[in-house]
Amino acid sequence: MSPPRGLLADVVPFSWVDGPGNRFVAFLQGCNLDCLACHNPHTMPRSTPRAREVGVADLLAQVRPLAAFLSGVTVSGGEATLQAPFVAAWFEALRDDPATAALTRYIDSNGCATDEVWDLLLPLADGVMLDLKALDVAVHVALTGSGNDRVLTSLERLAREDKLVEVRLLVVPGINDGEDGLRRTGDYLATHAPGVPVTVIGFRPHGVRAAARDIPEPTPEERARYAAWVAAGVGPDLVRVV
């Protein structure tokens, strides 16, 4: 059987914002949510003329000469778990190649993946960074077009299996920035993902789709309040705000 191929939106050879240290990041094409505030809207369609098909060997060849300068690799999107067989094959190749074996392998995910997908990926991944759009179902639907049952199931499983390395909360003014919701989110994470770092991200309009361009960007003071409300549950040492 021929190895799986992936549909790639782009790569960033060196990134300090997609996991710990300096990381090679592969952004895969296609997403299973329709997020109003997506900062990579060009990666949302399942196919586009801008995307290109790649093989595992192709992507491995891009990482190998950079490995000495990297801490690890991250696969993002879009939603990386939609191309789980390709991600698994790439991670396996990275693990087995002497030049890249020391690199950590992370997945940046929205959490909308089945247990079967995680069964395939988790043995090969060192960690998952998970986006939690909203704890409240109605708010999650308003932001993404979908419910959050699968997201919460994934989050809780990843935490139990010690694979959840970060929870990311994108706070969008007027939609999921209420004090009650953020405090309940902090309480939920304290119970279901204790000890896991939380990054509170203030919405920025740069690069978003047209429907979100009029949403105001929160001030530094507002972002600090968001973080404080979450930190009331999980503890201040676990929360950072960007």
Contents of the next structure:
Amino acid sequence: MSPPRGLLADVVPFSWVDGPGNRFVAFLQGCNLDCLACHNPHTMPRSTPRAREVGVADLLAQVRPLAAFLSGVTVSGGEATLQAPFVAAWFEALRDDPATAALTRYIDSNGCATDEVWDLLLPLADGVMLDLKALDVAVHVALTGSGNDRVLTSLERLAREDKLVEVRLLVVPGINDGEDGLRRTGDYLATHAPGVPVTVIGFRPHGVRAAARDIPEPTPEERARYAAWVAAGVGPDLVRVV
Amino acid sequence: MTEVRSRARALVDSPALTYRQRVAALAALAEETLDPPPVSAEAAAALARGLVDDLAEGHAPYRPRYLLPDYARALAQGSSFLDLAPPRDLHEAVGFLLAMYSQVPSITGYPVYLGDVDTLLEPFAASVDDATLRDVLRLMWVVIDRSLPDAFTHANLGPDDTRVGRTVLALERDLLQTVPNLTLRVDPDRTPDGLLLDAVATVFACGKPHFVNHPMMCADLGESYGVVSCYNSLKVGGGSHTLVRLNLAESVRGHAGGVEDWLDTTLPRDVELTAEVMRARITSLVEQSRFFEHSWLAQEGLVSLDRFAAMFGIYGLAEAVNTLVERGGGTERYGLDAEATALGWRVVETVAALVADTPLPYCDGNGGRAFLHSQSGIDSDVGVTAGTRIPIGEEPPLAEHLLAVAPNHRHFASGVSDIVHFDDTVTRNPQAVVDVIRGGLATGMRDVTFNLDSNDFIRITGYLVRKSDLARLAETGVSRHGSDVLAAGSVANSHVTDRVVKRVISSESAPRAAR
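Can you swap the form predicted alone for the form predicted in complex with its partner chain?
Expanding to the full complex; the earlier chain stays at the top.
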């Protein structure tokens, strides 16, 4: 069997916003959610002329000369788990190459992955950063076009297996910024992902589709309020707001 | 003489100079009335057209450009010149050092080296509590800034984690002074992440410290070295008689042919012209003004001639390479395109070999040769890039930038500084900066220096100034720091404020395929 190839939207050789330390990030093309607030909508289609195919060896070769400068790599998207065989092969190659073996391997995911996918990826991954778009199904559907069953199942499993390193809450004014919903989200995370850091991200219109461009950007005070509601459940030390 | 008299009058009457700046300018004017150290007509012409530049060190060298007294020895033996016994406690040690600093010359009139303050003071700190240590060091730091108002004044820390070092970093974040400049020596096996994170937090606050590769420095200079002024690394108990620099861009301009021909003929000739100017200056300092015979530092064994050498600086590599490439019909640029960057490496390698093959007098500190130095520019440079840096505003993304410049670093035992610019998002992830530092050192970089957008500090050619001080200088015409005046010239002439921000594309804030 020939090694799996990936469909790549882009790479960022040095990123300090995709996990701990300085990280090489591969953004894979294609997503299984249809988020109104996505700031990289061009990474959503499963195929596009802007994406390019990449082999495991090629992507490994891009990391090797930079390894000394990195804490690790992160695979993001799009939704990286849609290309799980490729991610697994890349992670395996990184693990087995002495030049890159010390790097941590993180996955940035929307959580819409089956147990089989996690079975494949988790033994090779050091951590997962998960987006939780909304706790309520109706709100989740409004924001993403899908329900959140699978997201919650993934979140709980990752937390149980000690692989959940960060939960990200993108708060969109008028849609998922209600006090009740955010407080319940905090309580839910306190129960199912205790001790896991939570990042509350205020919506920014930069890069989003036309349909979302008129949504207002929350003020710093509003963002602080969102964070406080979540923190009521998980504790203030675990909540960061950006 | 009439011209000298009118210039002296203008200095005496100038409303823009402090007393000390006025005295220094008048002394320089007096020195200028003497004949410069004699050189051949060809070397004089090279100086006149800016091919070789003695950095206006003056016509009659009477102190080495950079001098690194052995402060540890002074503290241990006391000083008859200073009439001070060896200090017995922290207060006496700090008083001893402050007194000594006032009597250490350099090209700027202020000491460029304050010593490894952590190693020097740690033994005295053992018997005081944290609050006392902080109070004493705070006074020391404030007195240094107010009495040695020159950003070329430089203190060293590391590579080990010490209470004094941690306290100094905390004070730096609190005081936000431009003086002293600060270097942290980093040894991957000895410097813990905790200390590096503390230092990175300090960079976020005030642009200091500068980070150097301790094992690499030790290999080139021995264990006892210091980093002074704008990242000049030299031997402690020694220093550099002079720093003369060769303008590579001008060397290429003065050459009619292509790359090979320039490397084979013009470059060796221009290296020799630079060396000739250095020889004349060194001989004048040692044999005519006889610094090493009458200086108290030499008499008390705190510096010795055999630990001295001189610094051979180069600058304008980027323009030299780009011009050579253009002449060959290419459009590649140094730092951005692999072939042009590789040509830059080859030029540096060639210069290094030439300098290593050029004997100089009184340079026993480096086997009778000059230390090669990537010279970080002066305020009057226009249209020529400092040292071996990538031109300001053209720098590629950070990863490419570091890989492009790192191969040059091994050649510059007396220092090279490539300034890396970060945007504010990195302040939420200081470990990322630690990763970049460790990576830089692991891949053969001699030093790493950062500029961050969000604080009041800006690195000019290598030293720091406060943006607010520059604004005040523009408004009032007066500055307590002599270096601010130089900095205002640099900002006007070389657009250092345009240095490209290393804006890492963020998965949360930027469209990724937009590049």
